[in-house]
Amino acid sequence: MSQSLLDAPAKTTPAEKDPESVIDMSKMNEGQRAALELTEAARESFDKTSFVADLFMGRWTPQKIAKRLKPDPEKRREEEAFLGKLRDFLANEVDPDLIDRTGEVPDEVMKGLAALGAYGIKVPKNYGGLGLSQTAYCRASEILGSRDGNLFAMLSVHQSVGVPQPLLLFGTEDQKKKYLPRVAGGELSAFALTEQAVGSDPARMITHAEPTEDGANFILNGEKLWCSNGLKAGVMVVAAKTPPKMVKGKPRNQITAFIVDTSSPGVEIGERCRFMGLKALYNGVIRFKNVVVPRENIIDAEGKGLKIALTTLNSGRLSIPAACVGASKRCLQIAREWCTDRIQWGVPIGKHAAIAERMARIASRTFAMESMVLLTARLVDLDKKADIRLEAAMTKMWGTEKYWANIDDLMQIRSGRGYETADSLRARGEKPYPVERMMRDARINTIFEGSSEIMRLFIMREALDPHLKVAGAALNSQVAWSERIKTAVGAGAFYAKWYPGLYFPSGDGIPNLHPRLSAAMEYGSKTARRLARTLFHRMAVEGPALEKRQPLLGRLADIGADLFALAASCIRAQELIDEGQDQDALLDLVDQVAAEARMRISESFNAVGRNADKSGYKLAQDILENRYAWMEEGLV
């Protein structure tokens, strides 16, 4: 992972925007500068801020995530029919333990999923898909996640970052007509981005595509690593460097996205990668040797590849926490059954406070994460161009981490039986709860499609953006003094008005909330103002060095995520109460969500001022310099 906050993935602003105007790059080396220019050029600006963006400026605007869709009975029937068929198919035709044991998805399972339309859930009907909503897609991911992580990963990669989503967002009509019916009908797709030396730093990409003399084609060469679905994909999106363009007299790297048929001469399917979990993940090395790619296979335009990757990930990465919701519900089911049936010291183990606490945490986390997923998915259904960058990043970060905590709690509840494989349990005549397999499959969730570290850096880069726009040029040594002084005066006027307001209530609430939910929302509003003040204080103390204080920034991101989880839980609880669900049960559930959020938030605020960040960093650097080599003596 890059050491600079500003190397974190973001979305696309107009390429004409020069990051040098607000970010001082004078002390950066060439590699850092190239990475910054590339990622900053791939950021997107929006006229209106989102709920999460508002949090970091001290504004509490839950109404932005409380918008409801107008009911469409026919669409609802279509979605429920598909989800019901998917649920039945997974229950009756899929053996997750067999898939885990063999490392293969049976052909009949792949064909069955294709027959259901599961490869083209969001692809419009006129291109051969089901034409369902983002919410339906997330619910399908939840169902898949509750049954088998391999099938979820295969279908999620295919639809979220594979060919369907990039073409739906950026493809030409000819591209859509040519490729969408193929991928919606069951032809697997993939996205080839990562390389041996390229993870979150695309400026170091080696795979390149050079135009032919007549400009009609590009010649693609390079190698991609960890290409999920790559071993079975018929078509994939490949990100490659193309000739740089000139910006202010300087060459700037370009990354372009191409549609590549894997049957093309020169495409070589290399070694299969094997992992701790997801044993049937068709992931491997893909090599390109003088592959001819027609110019018309460029998605959007030259130089837009990183924009496509990051934009696609926004709504696409929602599927991962959605799957974590399904898996967490399975955790809750297993915990409930085991804590009822298992008797120790004369009572069911669920009666013991230490076990009951773990079960309560599983339930509260699951409700909060599902609320975050569904509310964010609904924003996409309300407006395909909605700015969900931060909501999606937070949901992915928070949801995957809380699912890992859930499966860890369940493992402890199940004890030795949790550590035992399902096949072994079955052979001994016990109910084969697959906790061991679920834990292995779960570990990747906080890593792929944006690791938790990258998500935190991305969130905080966006949180700092309003401040950079207001005062960034004043701190930039590369800007003329006259411009710096002018910016400083304007920034002073802005902060003189903005900062005092952080001590007074602001923003609109949600009408007709139950009083207990309103109390939780009032806490959220007050804490958002404290969050904004704390971020501003750290900016004043740290100055430009703040971007290097990644653990500190991560704590602020965590506070924002807990506030989002709390707001989403309150909004969804009220909706369910309005629909006739058990009011007392929902209020108790949200009380637990709020109590846990308060504890974590308090801990994070305390750690902003009192932490071991500097001493820990120094220790790590000393380790790298072999000052502690003696600690490794005696190893076999």
Ligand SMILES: Cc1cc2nc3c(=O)[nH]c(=O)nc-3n(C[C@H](O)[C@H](O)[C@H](O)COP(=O)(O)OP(=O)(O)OC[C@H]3O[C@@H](n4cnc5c(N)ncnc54)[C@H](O)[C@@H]3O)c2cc1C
Given for the second form:
Amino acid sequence: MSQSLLDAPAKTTPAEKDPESVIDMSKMNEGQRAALELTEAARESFDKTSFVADLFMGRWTPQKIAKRLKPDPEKRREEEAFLGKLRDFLANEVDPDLIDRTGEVPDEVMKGLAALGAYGIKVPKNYGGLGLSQTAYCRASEILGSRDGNLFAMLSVHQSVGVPQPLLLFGTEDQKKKYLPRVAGGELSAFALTEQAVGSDPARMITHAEPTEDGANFILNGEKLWCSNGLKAGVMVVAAKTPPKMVKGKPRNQITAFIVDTSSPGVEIGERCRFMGLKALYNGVIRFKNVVVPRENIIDAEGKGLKIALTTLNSGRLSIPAACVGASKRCLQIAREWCTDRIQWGVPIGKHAAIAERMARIASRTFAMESMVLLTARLVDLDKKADIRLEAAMTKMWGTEKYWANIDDLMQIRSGRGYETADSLRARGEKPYPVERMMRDARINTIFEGSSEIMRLFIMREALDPHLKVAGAALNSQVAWSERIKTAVGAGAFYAKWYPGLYFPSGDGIPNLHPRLSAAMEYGSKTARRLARTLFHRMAVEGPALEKRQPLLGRLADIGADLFALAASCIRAQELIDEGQDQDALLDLVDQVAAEARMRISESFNAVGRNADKSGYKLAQDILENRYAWMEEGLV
Ligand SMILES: Cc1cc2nc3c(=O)[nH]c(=O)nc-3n(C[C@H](O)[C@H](O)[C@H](O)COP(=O)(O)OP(=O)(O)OC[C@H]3O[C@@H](n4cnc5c(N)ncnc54)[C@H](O)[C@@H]3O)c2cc1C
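For comparison with the form predicted on its own, kindly provide the form predicted together with the named molecule.
And the full complex, kicking off with our chain again.
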């Protein structure tokens, strides 16, 4: 395989300059085309491929996620001191059932968190924050997630997508000086992208900002939906359409991110939105009526709004799976206690294999998701500019889905008592395990900050990128024949070298791994090559239609995520063994992670060839045509 080809794509990809050169958009309708153009233009590109990107090309490069940080005892002490105080505060000053019951976060809790510095964990000290690492931020999210979903969501929206993170990445010095001390000190911030017609598709955005004649200000108009923290925020990042840019003689939509003070005339805080869980999220509709926003409040530059949102979310969305780790640890604790205490049919229920299996799965998934979070966070701490797009997207997708599986398993273990509210259990004198509340709070995780479907699309778009670069133009009916033939010849040469390599071991291992961990990694290496072959075969069979085979692509994304979970677990287990933790217990845990991953991976590979995708899609289209209206007859 040509390593240089994989590792050193052009800094500006052809797709970035002109997505139409590698993706055939000729058969798309206007809406599909607009959505794709916008997201393609917002794609980032990097000089080097990441571990996950390599997986899809059949290269097993776990050393890329195994790099360790140089120890910094002073920093470590600061982090531990903050995390300890946060833990104590949540344990002693916060009543999650009260917050859930009333739908309000008490003022003293808000103030207490601000006093701890929890509003500006990553904000550098010179801007009034704690100046802690991404890892510390993820560990704080884990602690919050183990105790209260509302407080986690509030602080995560504030720091991951609200004002701090975009300003840290893209802000001017003036913007940082003006806003970071405010938000780090306890002024809540928010992020407003979603609208009535804009969920996963920002191309449909209506909120717009027009420059004033002198160009000094923009006039913002529109309405945003489901803006978390919006009811309490002093400042928010607002995404709005700005006048289109001309590309190849055609207007192309532009989205720009503005910092908006909520005290500005014309900002109206509308209805509060209420949800099945996260009862105390201060989420609502925000309206902008002729709001004057100074040009200097643009983050980065005009038209960079979506790129900012995507880049911010790379490390930002890690906080959600980190919170899922904390909540999953709580699941494990409750499962262990209840499986020990509850006797049915003469033994504790943990002795019944059907229940024991559920508890084992909670433990293995929790270890794997924590490993994915911590290794990815460490990549950010090693290099703030590291390409963690795929690792973060997979961690979000895998972690949130596996936490949902964990809470579902715990619900079954707790059974009737799982379904009963904590208040009701308490009133009857039983231990008030909050499984019912945790389940309600958990469901949103696979939806916000990039739904699971969008994560799979994103992962597979990046997985296909090397192929699009090599061969995309050859299959594109919009490209001139001479260019198509030239690309086809180049692609032929590339694949003649790359493809045979997929049948032989490649990539590097990790030195000094325990043999049981090495065996799991060996399986990972072999399976990565199979994954790359399968993706290539499907490309050959489906051609450009592959893009439409979402369930199939989703299975390949899932295989990649399981391989990442496995590699991360092996690496972290070895690190913990090296630190003196119980070796046998760790190896048993990773064996379980590996066994479950192998089962899922084998199922996914089998379903690549044998599935119900096409018949299911046809059935769904027939349902849309109302051919099955009779199935809905008799509804009340
Ligand atoms: C509690 C809560 C808090 C939120 N906080 C904020 C916030 O602070 N700021 C903010 O801007 N937004 C916020 N949101 C919005 C949230 O990010 C969106 O709900 C999310 O982006 C999905 O949009 P949607 O619900 O409109 O679903 P849609 O985009 O309408 O999608 C519906 C379904 O179709 C799938 N889908 C969509 N497009 C595709 C495709 N191309 N291929 C395959 N599947 C697809 C989706 O995955 C989803 O399952 C919040 C939402 C909730 C419920």
